[in-house]
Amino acid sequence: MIRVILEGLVKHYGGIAAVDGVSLELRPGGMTFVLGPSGAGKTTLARLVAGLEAPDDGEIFFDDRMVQAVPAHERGVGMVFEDLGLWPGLSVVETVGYPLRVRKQSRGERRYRVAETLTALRIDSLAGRRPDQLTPPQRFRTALARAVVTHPELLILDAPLRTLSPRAREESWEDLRRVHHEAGVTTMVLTDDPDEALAQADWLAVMDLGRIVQAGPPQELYNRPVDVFVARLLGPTNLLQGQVESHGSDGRGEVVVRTPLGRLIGQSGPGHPSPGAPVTISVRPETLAVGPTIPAGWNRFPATLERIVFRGHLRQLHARGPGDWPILVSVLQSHSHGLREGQSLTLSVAPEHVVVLPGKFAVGKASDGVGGAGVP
């Protein structure tokens, strides 16, 4: 298992940085995500770890040694590709074993390591089969073990499930985390799904106009975003501008807002805005509590229900708070039986999930998840 570090990245296409300054560690036989919208650099940034491409600054690390001149065949990288790149004319055993057969392997050595990973993956009754033959979770496992066969000492998968059904998802996950565990390999996956990240990684890298913007544990990132862009793409939050008025004494980084909402303690991250300064308000649907029961130190406030939106095992409550300010609660299905569209409701929530993000932001819809805009 290799830890993989990535030292100022920097790659221009024209006058476009495609990747700009990227720091970012993959851990040994960790699951790294790299999550972010279309354009935002993340195939770059792989084709600059694996040696597709020459970056035009900065420093690739695997353990101790540096790899920026080391061809691509040498990095000791398996990748799978959004398009799978299945060749039509060769059957599953031939393209599992291409990889080998380019190394100049025997065929001994061959004939096992393809036997013992076709078998590991479940396709070995496949083995004669072409592309045209197969399902498409059959063709992931199929590009999945062309990308194992040779051991690789790190693994990057390119949104290679984006195309499936959430069933086939869901099972080709299973089988790319029992691979994963192992063969105990480094792994980097691409996406532009924050539910697959949020559920996946190990460790999860958000990145935006070539940049990585925030990287942590995946439940930090959501709980704790750094700015309004991490916020809304991890999933619903409620925003609102508002102006600091003051600060905590109790050193916990808490700060009290003025907002449409009325005045709330929140908590912000590092770098405290001082007094009078302009900060947006992040507040997620579930973190939102219903009821009279309010737990001392919680913030409250009134809301009209609106809109009641069945979710299966939960309801989105779409309602009114004061100034006819939109709100977005979640809550279960069996919390939320005496529920009825236009009562009175009040709502809480606890100051460490009002979370104070710098600066004002044009907020948008509540049907978005999110509330609307200005301080009164």
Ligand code: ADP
Contents of the next structure:
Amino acid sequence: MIRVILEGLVKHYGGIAAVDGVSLELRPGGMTFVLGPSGAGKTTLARLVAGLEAPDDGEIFFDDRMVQAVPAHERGVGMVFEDLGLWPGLSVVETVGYPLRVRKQSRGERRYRVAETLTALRIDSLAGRRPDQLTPPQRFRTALARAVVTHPELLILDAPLRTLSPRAREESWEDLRRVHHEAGVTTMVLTDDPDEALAQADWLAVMDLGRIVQAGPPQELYNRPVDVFVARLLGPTNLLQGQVESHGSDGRGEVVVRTPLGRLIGQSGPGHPSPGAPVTISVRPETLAVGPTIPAGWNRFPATLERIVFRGHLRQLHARGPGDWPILVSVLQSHSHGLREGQSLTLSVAPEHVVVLPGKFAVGKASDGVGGAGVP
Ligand code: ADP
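Shown: the form predicted on its own; wanted: the form predicted together with the ligand:
Complete assembly follows, chain above in first position.
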């Protein structure tokens, strides 16, 4: 299991910095996700790591070996692309054996490795089929088998399940996790799907405009985003503009912020904004509590419940707070009995869930009466 370290990687195409100073560590045996919108630079980053492109600047280490000068076929990287790249004329067994044939491995060795891999991926009974005779999850397993049959040191998957149905994705994730676990291979997955990244990643790096904006455990990014981009990318959130009034005395980042909902006590990240600084508050809908019983030290404000949307396992409450600010609240079905559209509510939230982010944000028109609430 290798540790991969990327240091200050840069790659330009013409005037565009597709990768613009990326430093990132892929932990040995871990599953690191790089999440970002289309055009963020994910594929370019993967191609640099795999050796399919040369960086303009920066360094790539596999453990303590610098690999920039190592050609792609000697880097020991297995890849699965979005289109899977299966050859229409080759059967499953031929496809999976192909990388070993290229490496001129002996017939006996090839047989053994291919059989072992087909069994691990539950495609041994499909060995003679061609891609058009396979279901989408079976095609994915075949591409994955071809990528791991050489026992790569690093496995890179570029949006591999994007075109699959939700059920097929679920099943394929289970296959991938099992193979990853059994092979213990360091893995990098590129995706634009936040739900997939939050659910599957051991370590999550958010990428935008060629840079890593934030990296850490998925829960940390979800709960403590460093900016509005990360906060919104990872799930619905209420955004409010505010101004820092004062800092708490606990020295742990507690901040008092003046907002259209009144004074809120929140938690800022590193680099505490100074008093008077414009900030954006992010409050996830599921961290708001409804009802008159409020724990000590929590923020509270009144609101009017305008609409209840049934979402199966939960209900979304569309409310308006002071100053007509729209607020989205998610509550479990069992916690929403007796709520009626039009009624008054008391909403409350713990200071740790009032995330104070640097700077202002711009969403929607100032005149649309939405006040900029950033619920996607
Ligand atoms: P992602 O995988 O996140 O969608 P890409 O790495 O494909 O992002 O692209 C990042 C940026 O680099 C985009 O603006 C894209 O147009 C540009 N780009 C990528 N590959 C090339 C290339 N071979 N030639 C020119 N521009 C490219």
